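Just the one chain here, laid out as structure tokens, in the form predicted on its own.
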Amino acid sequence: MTAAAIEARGLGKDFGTIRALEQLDLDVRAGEFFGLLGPNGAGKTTTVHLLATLLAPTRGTARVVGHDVVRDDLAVRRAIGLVFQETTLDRDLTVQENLRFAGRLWNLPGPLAVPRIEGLVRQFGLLERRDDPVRTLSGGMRRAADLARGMLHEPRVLFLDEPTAGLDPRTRRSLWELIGRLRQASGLTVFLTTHYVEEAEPCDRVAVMDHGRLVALGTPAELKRTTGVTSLEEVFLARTGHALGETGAG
């Protein structure tokens, strides 16, 4: 049996009187491409932030590559990469300067960081723009630079929180081709949140979330077959009673 990269049991989060995430039970296998599908406000980002130790759970437990997200938060952070909805790169620094700075934050020694950065800018198609300020890059290139930084310390799990939000369809396709090649080369576990059905289709398994609750889980084919529909969007409608474009709570 393949080991679990992520385990959550009864995981939940409240913000005052708002219950953003109910009691989530979830297992993600090592090397799996796992998708969390739901509308804006469904609790997807809250889930990622809990698993990435950016938020403390109100209830329940979670482990990432065997480390408890509360008791072993530093070990979790060393084991994960995280790409947010919005870039967190310094826009006035060049691509290479951003990566060098990230290397220092990860305490990567120069003899290790320099060739790793060189390899990443090549792999992510940034070689010719590595000395350009991030603010001069296109949206797709900024996303590629975010991914490069997220992979710099060679994480075991990569969290992608709606990474293509705001990108045009062509750039989104190019980015997913890049992520596909990255997975194939590294065996990385990828945990994706999205409200785009077409992005969830290639996932090994998909969890459908609505109003802070997990309402369906399985392979895309299983979800469509058991629901008796032909698309994940129809799965979502059948399981929740509303369309993906409608906003949830939390």
The other form holds:
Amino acid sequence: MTAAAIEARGLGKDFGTIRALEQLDLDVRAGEFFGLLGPNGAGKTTTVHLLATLLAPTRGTARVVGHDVVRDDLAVRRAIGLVFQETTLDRDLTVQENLRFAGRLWNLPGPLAVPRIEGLVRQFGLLERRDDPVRTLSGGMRRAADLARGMLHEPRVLFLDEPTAGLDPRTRRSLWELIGRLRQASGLTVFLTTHYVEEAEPCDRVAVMDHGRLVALGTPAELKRTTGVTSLEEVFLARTGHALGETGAG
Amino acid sequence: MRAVYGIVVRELVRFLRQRGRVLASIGRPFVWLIFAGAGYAAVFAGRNEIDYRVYMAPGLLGMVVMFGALLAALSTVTDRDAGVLRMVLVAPIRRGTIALGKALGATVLGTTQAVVVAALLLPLVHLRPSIAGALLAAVAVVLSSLAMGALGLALAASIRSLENFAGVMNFVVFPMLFLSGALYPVRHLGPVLRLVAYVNPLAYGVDLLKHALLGAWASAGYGGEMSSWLDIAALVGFAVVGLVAAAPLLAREGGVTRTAFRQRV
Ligand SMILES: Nc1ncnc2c1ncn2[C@@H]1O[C@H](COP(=O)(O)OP(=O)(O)O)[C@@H](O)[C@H]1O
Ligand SMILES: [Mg+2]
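We have the form predicted on its own; now please give the form predicted in complex with its partner chain.
Now the complete complex, all chains and molecules, led by this one.
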């Protein structure tokens, strides 16, 4: 039997008086493609950062591939990859230098890291640009490099925090093809956050979040059926009383 | 530890790529030697126990270490701003390891710059240290770089935005320099300032450098003023305090800046 990739029980986070995440109960199965859909300020990034051990929970617990995010934070970080909402690459270093740096941070010996970097750079269409400073790359290429960085240590769970925000539709599509191929190749669990319904559509299951609270959870088909509507957009509207495009938190 | 090595290598590569920073770090002490040296030499004139330029040499090396290590450590502020710090924080390494890597990066940069400057400066002022003196000077440079790097890191980790950066630099760097004995002996200071000098890591570094380089002038009152062991112990102490303070500060708010956060809201 495969352990749950992510289990959250009553997980919550306050920033001063702001309740960014109320009380989250969530199970994500290993190998699942899971989407967290919600408007800006819903609490998606907070959720990801809690699961990735970057924030300490105010209440509740969470386990990622069986490791507690508070007590066993190193084991959690070893098992996950995280592509942040904004790029984390060093803009002054080249793509290759950034990946080498990441390889060392993840304790990959050179003989293991070098061929892996080579493979990722090739697969992600960065081969010709690998010796250029990241600063000179287009937004889409930078995102691809971020993704390569997140996959370098072959994580079991990959968190993608609004990976395509700010990219043009064509670049978004090619990035999605890339992510699709990664999933097929490795049985990777993907935890995606997004505020685009069309990106949540292909997910195995979708959690809809608003104001730090889950308002719906299920496969896209289930959600539409139980709500009696034909699109996830309408699911959101029916469950929250406002449209997804409007900012959730004030 | 591979992660520490990775962090140090990145600091080095970044430094060498910023040509302006390299030139400034090497040129700065010579500018001080010419301008401050000329002024103070005039004031010192008539006292011919020591050439003021020789007296300045340990202080100038201390200054190189200070700027080199401090600026390297303060790059943590830009790392936070640019998001790179988050890549480091999501890696499976402890916060203490990150602090150590950053501080060692600052140590390597501070030490390398001091060695390059020493190779140019000491012949220029006709200062020829003994072998033992040169070794002690090396110890002083490494320990001072480490102490300044670690304290600079704690400072950088507690700064949230680039705007605060310049102010902090002026508030920290110049008092530290003037109260270090780099330009005049600490014992000439009033009691209050002298007390401040005793919590100044650069003062111990410069003092140790004077032990190393000005031994010949010690009897005339221009050598180190405290014991070398006290200097060494103080520098190690500052390094430990800096590292211990920096580690938890680095991870605050998941390495997200106030500015980055403001933009999102
Ligand atoms: N570091 C922080 N300090 C204070 N408030 C924060 C911080 N990070 C997020 N918040 C607040 O928490 C709420 C959820 O934010 P976030 O998780 O970033 O939402 P999302 O990723 O869905 O846009 C928002 O109201 C936001 O203003
Ligand atoms: Mg977000």
